[in-house]
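One chain comes next, on its own, written out as C-alpha cells in the form predicted on its own.
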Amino acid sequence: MSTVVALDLGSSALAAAEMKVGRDRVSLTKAAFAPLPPGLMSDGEVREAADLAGELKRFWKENKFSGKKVRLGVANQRVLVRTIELPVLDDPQELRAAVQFEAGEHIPIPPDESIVDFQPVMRYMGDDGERERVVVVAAYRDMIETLVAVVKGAGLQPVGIDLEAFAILRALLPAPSVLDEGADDTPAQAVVHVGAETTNVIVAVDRKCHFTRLVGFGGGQLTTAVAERTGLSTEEAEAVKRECGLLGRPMEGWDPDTVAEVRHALALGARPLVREIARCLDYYRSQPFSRPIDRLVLTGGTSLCSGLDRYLQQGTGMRVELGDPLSQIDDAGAIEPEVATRCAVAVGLALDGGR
C-alpha cells in the first residue's frame, strides 16, 4: 500500500489527512486540524511566510504524519475559474494547446504571470458538430510560488496542487456509475463549503465541477455578529455559535436570554451568506448549460453551527444536507466526525492521489 498525505492551509486553521491506498481499498489513517494565529493567512493567501512555515512544521511534528510529500489545495481571489467551449480534441497535447490559446481570451492574467490547468467536464452536440466544455483554472504564479516556499520551509515537499473546489467534490460526492456518467438527464448537485473567511459555492454534474464561485463571507463574520450583540469574547462567541447555533440545545448553565440573543445574531448575520449563495445558484441557472439542481450539500467548519443547514434550506427553497467527508472512504477508523468535517478539503486532496 502507498501513503498519500494532503494539507489544507486555511485562513484560520491548518488541516491534514493521511490515507493508505491499496488496489481496492482506501483507508483514512489520520486527520488533524489546529488553529492558526491571526494574520498568517488571509483570504486564502500567505501573509507571514516565515511564521506560517514555523506553525506548519510544529503541526506536522505534533501529529506525526508519515512522510514529507504533500498534496495542496488553493482557493482565493487570485485563482480564476472560467468555462470555455472547444471542438472535441482527442489528442491530449492538441487539447492542452487549444486550452492555453483560448485561456488568453478569457483569463485576465498575463501568460508569464499565471499557471493554467483545466478539466474537461462534458461533451455535447452543437450546431457545428461535437464540442467539449472545459473548466479552466488560472492562478497567479507568485501566489503559488509563495505557498510552495512556505511548505518547503516547513521541511515538506509539495507533489501536487489542486483547486479546492475539485477536492471538495471528491470528498463529498460519489463517483458516477459507468452506465450513468454523461447522461443528459443527470441533475446537478450544489456543494457549499463555508470556511472562516470565504464560502465556496460549487455546482457539479457527475462529480465534475461545472461552476464555482468564491464568496467573501465566512464563519468569522457570524462569530463577530454574536460577539457584538452579546458582549461575549471572540472565543466564547465561537463556542456558543457552534454548540448552541440556530437550533441546537442551549449550553448548560447559559442564560436563556443570552441564548436568544445569540440565535438572533446568527439569524441576522447569516442572511448575507444565504443571499450570496442564492445569487450564485441563480447565476448558474441562467447559463445555457445549466441543469436542475437536485440538492445542496453543506460542508466546512461553519457547517458545525447547529441549524445552519435548515436556515439555508428555508432561505434557498432547496433540499439541504450536511456533507460527510468520510462517505467516499472505505475505512475511516476512529476519526471523529467533527475532525473529518474540518478536514474535508484535505480528505478530497488525498483522494486525488488515491483514486
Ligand SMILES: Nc1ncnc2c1ncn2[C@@H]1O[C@H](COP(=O)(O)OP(=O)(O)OP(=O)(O)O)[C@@H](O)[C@H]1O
Contents of the next structure:
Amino acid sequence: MSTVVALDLGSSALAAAEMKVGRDRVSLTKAAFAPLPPGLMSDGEVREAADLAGELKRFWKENKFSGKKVRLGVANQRVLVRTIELPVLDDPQELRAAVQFEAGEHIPIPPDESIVDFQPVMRYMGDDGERERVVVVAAYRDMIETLVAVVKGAGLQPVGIDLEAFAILRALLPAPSVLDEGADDTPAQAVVHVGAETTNVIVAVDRKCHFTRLVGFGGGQLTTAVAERTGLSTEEAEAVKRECGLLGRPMEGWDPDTVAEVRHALALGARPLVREIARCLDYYRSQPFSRPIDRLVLTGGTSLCSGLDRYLQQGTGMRVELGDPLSQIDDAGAIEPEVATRCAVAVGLALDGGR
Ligand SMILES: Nc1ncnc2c1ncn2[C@@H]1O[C@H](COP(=O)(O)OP(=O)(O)OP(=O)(O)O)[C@@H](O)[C@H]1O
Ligand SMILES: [Mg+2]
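Alright, leaving the form predicted on its own aside, put up the form predicted in complex with this ligand.
All chains and molecules follow, beginning with the one already shown.
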C-alpha cells in the first residue's frame, strides 16, 4: 500500500487529496481546500510566488497531509496540446524521438524552452499501414520551473506534473473495459470543468483525451455579473450567487425580486460559457476522426451553481450530467460533496498510476 498526495493550485483555492493505493483498492484518506487571496494565481499561472508559497505552507500544516511528496497539475495558456498522427512505433524510444520531431512542426515553442510529454490515444488503419494518434503536451519550461519553485518554497517536493485535463478524465470517467476498449463505435464524452477563471473543455474516447481547450471563463465572471446587476460588493455577490444559483429554493427571508435579478444576471453571465463550449465541440466534430458525443459531464467548482447543468443542457442541446469526482474511488470515507467537487483535479492527479 502506498500513499499518494496531489495538489491543485487554482486561482481561487488550493486543493489537495491524499490517497492510499493498494493492489486492488484505492481509498481517499483526506481531501481539503482553502480559499486563496485574489491575485496569487491567475489564469492557471503563478503571479505572486512568495505569497503563494506562504499560503501553501500554511495550508499543508493546517491539514496535516502525509509527507512532502506531491503531484501537481497544470492548465494555462502556456501549455499547448496538439494531436499528431504517426506510423505505429512499438519501441518507446523511437516513439519519443518521432513525437519530439513532429512536435517541432506543430508546436510554436522553441525546443530548448519547452518540456514535451505525450499520450498515445488511438490506433487506426491508414492508407499506408497502421497509424497512431498521439496527444502531445508542450509546456513552457519557465512556467513549470516557477510552479516547482513555489511548491519547493513551501517545503514540499514535487514528484510529478500532469495536464489537468488528463487528471479530470481519470477522476470523472470510468476506465474502459478490456472488451470494449478500442471499439470503433464507442461514442465520445465531453467533460467541462468550470473553475473560477478558466474552463477546461475536454473530449474523450475510452477515457483518453482526444481534444482539450482552455477557455477564459469561470465562476468569477458569474460573480461579476451578479455584482454589476445588483450593485452588491464582490463578496456579497459571491455569497448570493452560491445561495440562489440558477434554480432551487433560496433561504427563507429572500426578497423574490432580488432572487429574480440574481438569476437573470447568472443566466446572462453564463451565455459566453454556452457559446464557448459549443464552439469547442463544433471544432472537435469537424475533425476527421471525431465521434458522436454521447453526453456532457459538468464538473469544477462552478458546477456547484444549482441549475447550471440544466442551463447548459438547454443551451447546447446535449445531455448534461453532473460529474462525480469520487466515482473511481473504492472508499472515500465521509468526504462532503462540496469538498469532493473542489478537489476533483487533485483526486485525478492522485489517481495517476493508481491502477
Ligand atoms: N455553491 C456554489 N455555487 C456557485 N458557484 C460556486 C459554488 N461553490 C463554488 N463556486 C465557484 O466555483 C469557483 C471555484 O471553483 P474551483 O475551485 O474549481 O476553481 P479554481 O481551481 O480555484 O480556479 P481555476 O481552475 O479557474 O484556476 C468560484 O468561482 C466559486 O465562486
Ligand atoms: Mg482549477
